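One chain comes next, on its own, written as structure tokens: the form predicted alone.
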Amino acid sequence: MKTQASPEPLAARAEALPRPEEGKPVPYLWRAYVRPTAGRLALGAASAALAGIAALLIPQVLRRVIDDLGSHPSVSVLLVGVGLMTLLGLIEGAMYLARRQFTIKPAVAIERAMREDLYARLQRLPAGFHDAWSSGQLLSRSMSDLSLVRRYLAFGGVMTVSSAILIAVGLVMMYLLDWRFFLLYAVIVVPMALASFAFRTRFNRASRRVMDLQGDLATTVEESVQGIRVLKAFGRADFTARQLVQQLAGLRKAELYKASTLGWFIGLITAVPALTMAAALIGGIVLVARDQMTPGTLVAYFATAAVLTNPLQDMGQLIGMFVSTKAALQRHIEIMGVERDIRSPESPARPASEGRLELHDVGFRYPDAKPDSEPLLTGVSLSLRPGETMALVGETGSGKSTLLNLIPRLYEAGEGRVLVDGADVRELDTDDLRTRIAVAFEDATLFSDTVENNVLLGVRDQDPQARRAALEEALEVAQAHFVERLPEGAQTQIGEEGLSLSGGQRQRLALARVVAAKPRIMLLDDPLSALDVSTEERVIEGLGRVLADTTTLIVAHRPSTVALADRVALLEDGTVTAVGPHHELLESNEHYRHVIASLDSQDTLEDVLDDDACRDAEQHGREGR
């Protein structure tokens, strides 16, 4: 995670891609990624083709040595033979050198771009998306399916052009030598392509199965580490190890599989020209003691027969990867070709930042829920005044996390209207939306990266002095003076997911990144329940200062969470159903009393439904802002 780096030039290239057709990956690549570089890959195509050509005409200045020198033996006709096939030799090594000069970086290029594209790609989509994804499936796209794209590019495709003219030009070398040996050799092309064909489709299914069961135990590796805490707890690691050995079982036995369908192409292309290859000895002995062939031109057949073996064998090989290559650029336009349904409009509404937020008979229903399912919210309702402070409660499970996302438009909400500064979200520009608002989750999601690189990843000033207040206040609103104890303080890595860190830790390390950013509207996922009643209690003093100007919604499990808003948001059955103050709810709503009382608190039930003890904490947080 690198905060510096802005996504804006990769998320543009990757929208102004070509959108890709189902069942035409080939196509798709030549399109977006291969036609600049086209010119580079043909001249490493035509610099192996002369490779090979150059090993074609060793045979013929060796036939005609051989021929020369039976009937009249000299020295001279030696040496310039010899020098003959030295030059050559030469110029096939320099050829080959050639080949990956030119096919090595753009094959490089090529790869790089598809990866960022995708990473690009993979930003910008819902978070309905990534709900349906795993990370393992994700991941294995994004890394050995590309590399395997980039090997292709760098050699299988440009072999796979020059063995198909280096097969034709030594086919019409073995017809000028003779025409009954062009017969007899030609006569293997037939078999050869009706076993490519059935071996294609055959080697397609096992490539993609492979490439599957790969992504699904990179899921299950990326779950078992993530987790390991969790596994050891409840003694299940070697439940969990069983699964994974049968998961590699049936990997082992997808790629036995693949392996032995291109064995069965391999061993097939391997025999057939050993064969025809014994046929023409036997052929060529004859006639050569019967004077209707010179010995050179048998050496010369059989030369470049010799030189058309490797291509013809490597020609399974290089079948074998096209269709693995097919397989992975299939599963990678399988993302890229995902429609975005939340995306910026052309010209979008700049609105001035003022921090209004008005919900409008809002509705929303998950992607995958059953059609006829009741939606999770409905009719939904809310107006905040800039700089008001609103808690948002609600029973477990009566969407009030939904809610929150879908102001900044992680989801869509499908009916009635989101407003922010009086424009409906899906008019603003979603990069300019998401400037305007920052939340901090439930789940506190950290990266492997410095504590001041993930708590400054929403602050877009560059200037180091700025960056650096603004690290410090962060930190000190959310009491996270934890980090000077650490070994390199800011500039500690803190591991992967944040895991070496405490769920407190974690906790305010991701809502002093909401503080840092400084938005006009502010969204906080029940932010402190994993703090003790004291820090709870300064941090509440902390956000106090700095709510002032800040319009926030805050998702409450805690009545000391609820006594730092203005006002309260009842969420029932998916829709709200009273807004008042703390005070004036509790004397007047009888759901309301019943939430706060299940609220997961360290009061106690006498403290919480006494109302001068709720109006005095209510006071206490007016304030302390």
Ligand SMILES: Nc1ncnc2c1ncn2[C@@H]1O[C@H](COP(=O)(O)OP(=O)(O)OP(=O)(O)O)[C@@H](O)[C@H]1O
Contents of the next structure:
Amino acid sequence: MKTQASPEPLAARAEALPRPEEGKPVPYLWRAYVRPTAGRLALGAASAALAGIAALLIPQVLRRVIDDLGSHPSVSVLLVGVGLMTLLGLIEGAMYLARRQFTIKPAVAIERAMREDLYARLQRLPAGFHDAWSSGQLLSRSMSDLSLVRRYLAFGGVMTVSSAILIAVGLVMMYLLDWRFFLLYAVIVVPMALASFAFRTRFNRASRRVMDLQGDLATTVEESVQGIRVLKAFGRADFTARQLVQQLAGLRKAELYKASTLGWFIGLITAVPALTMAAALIGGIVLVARDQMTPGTLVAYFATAAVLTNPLQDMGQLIGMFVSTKAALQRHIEIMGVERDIRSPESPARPASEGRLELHDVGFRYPDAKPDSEPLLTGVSLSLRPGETMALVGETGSGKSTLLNLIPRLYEAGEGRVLVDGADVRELDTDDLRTRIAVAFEDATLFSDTVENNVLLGVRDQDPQARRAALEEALEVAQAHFVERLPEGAQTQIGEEGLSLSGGQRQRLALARVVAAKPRIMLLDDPLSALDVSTEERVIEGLGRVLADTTTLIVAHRPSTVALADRVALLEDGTVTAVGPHHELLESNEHYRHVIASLDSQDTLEDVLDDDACRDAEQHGREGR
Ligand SMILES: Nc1ncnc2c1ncn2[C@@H]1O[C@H](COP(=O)(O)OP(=O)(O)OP(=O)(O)O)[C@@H](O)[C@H]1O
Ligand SMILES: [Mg+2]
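Having seen the form predicted alone, please provide the structure of the form predicted in complex with this ligand.
Then the entire complex follows, led off by the chain already shown.
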């Protein structure tokens, strides 16, 4: 929210990305991100290969110099040789630099694009997705996994290509020096290539496990930091500490397994060439003594082998890196590939914005509910006239918040129809639907940003004057006078990185956010619970004034809130059993009396049943309209 003034283009781009096919991370990376910068990356690989080839030419010069000096020693041969070797060294250095120049930029750009796309996708996923995925997993996927991808693109991939070229060229040069020695060397490369193949799958599984465990760890740490007060208050700081220790032990085991898998591989890759070289040295000395090989050739062979040692060993690391990156990419794709089960239709309906809200026989169960259990909501029918305020009342856990979530399609109603302005919400463009509706959720979530940006979240008008007016009005209606007393007023940073606000203060800002968005339909999930009764009355009065023709569905936990609504709907056993003005329901409905009486211990039963108070309130509601 801080960085993205208008997220639409970003979201649209994320939508347009190719669909990752199951289990094919590399082609996906190529099609979605790498192809546009492939030229630069290829140049990077070419530079790296050139650097390697320059290094491989040095032994050739060395051979000539040694052999020439052996037959007819002269200063000029020495000078030319040294000069050539210096030049080759310089070329190697320059190419090394060029490789970095070519690859860093595209790699960083790709990492950034992937992060943005991931974020945009996360914003568009159905709310049900976030129930199933922990925030730590998402965090580790968007941060560490993607930097792994960047490192591979900037370094690993390019080095793999250039090392492969280097090894091939080196082998040709060895063949030209002496075919027997070439054979000896080739015998090492083959088993190592085979070893790396067998090694891939094992290492893949090990690194995938380490990453998953890291994600879980991030979740635990995040939760214990966020919930530190609760844990302290209950004296249970040691509880998460113990959980953390257990997770760390698991992670350690997985890391050790991964490291030992890698250790075996590196051991093999180092020991086998060393033994082969020892054999070659003995054979070479015999051949030179019998005059079947020049000393220069022997030196050049070993110099070439020395140049190849690093790329060969790197190959092992690079394979490890490739496998980890592939696992990281797989995890990334798992999120990018989640189907949006809530989509906008191709040709959406565009009914006039009146603020009509109807529910017909709506039924719903959470995707993770027990399959044989009763649905949470069944046959819920409601009809709100434009401008009407309806309170939704029910026992705790009866599904009030869930019902509200169905209206802006945060969850999809399983049965029945939700109509906004006469159109089924499934026929409306989701963005359009969510501009008609504004929701104040139960937990007043604020972002780490200024008060102003938090309140104006739903305001699309960019004109500074209009924004200031909207802000002032919204704060006034929400009775958020405390903002004036904050250190920097509406510019004060709040949220996790800023000033902490009280629960009631946060609630009022969340309410102000809804007011500022000027919706036609307002869904309020118990937004006034932290206010005292007289402030609550002022808020409702302000809402009635500013959003006079806004339709409001308000979940109420207090008799005072209920009394201010035009009508009340009673949610009972998963369905709406009664709708009517507060005092009528009080008289006629036993369950309603029971719920109202149990709603709030602050308001005594006498207050609730005080007929005069009820009638006053109702009068007030009518005048307000
Ligand atoms: N994301 C979810 N996934 C699965 N089940 C859920 C989810 N959210 C809520 N539930 C379950 O659905 C039921 C209704 O929850 P809901 O939050 O709608 O109740 P509520 O009427 O708003 O309660 P309260 O008055 O306490 O706010 C609860 O039993 C709850 O366990
Ligand atoms: Mg609720």
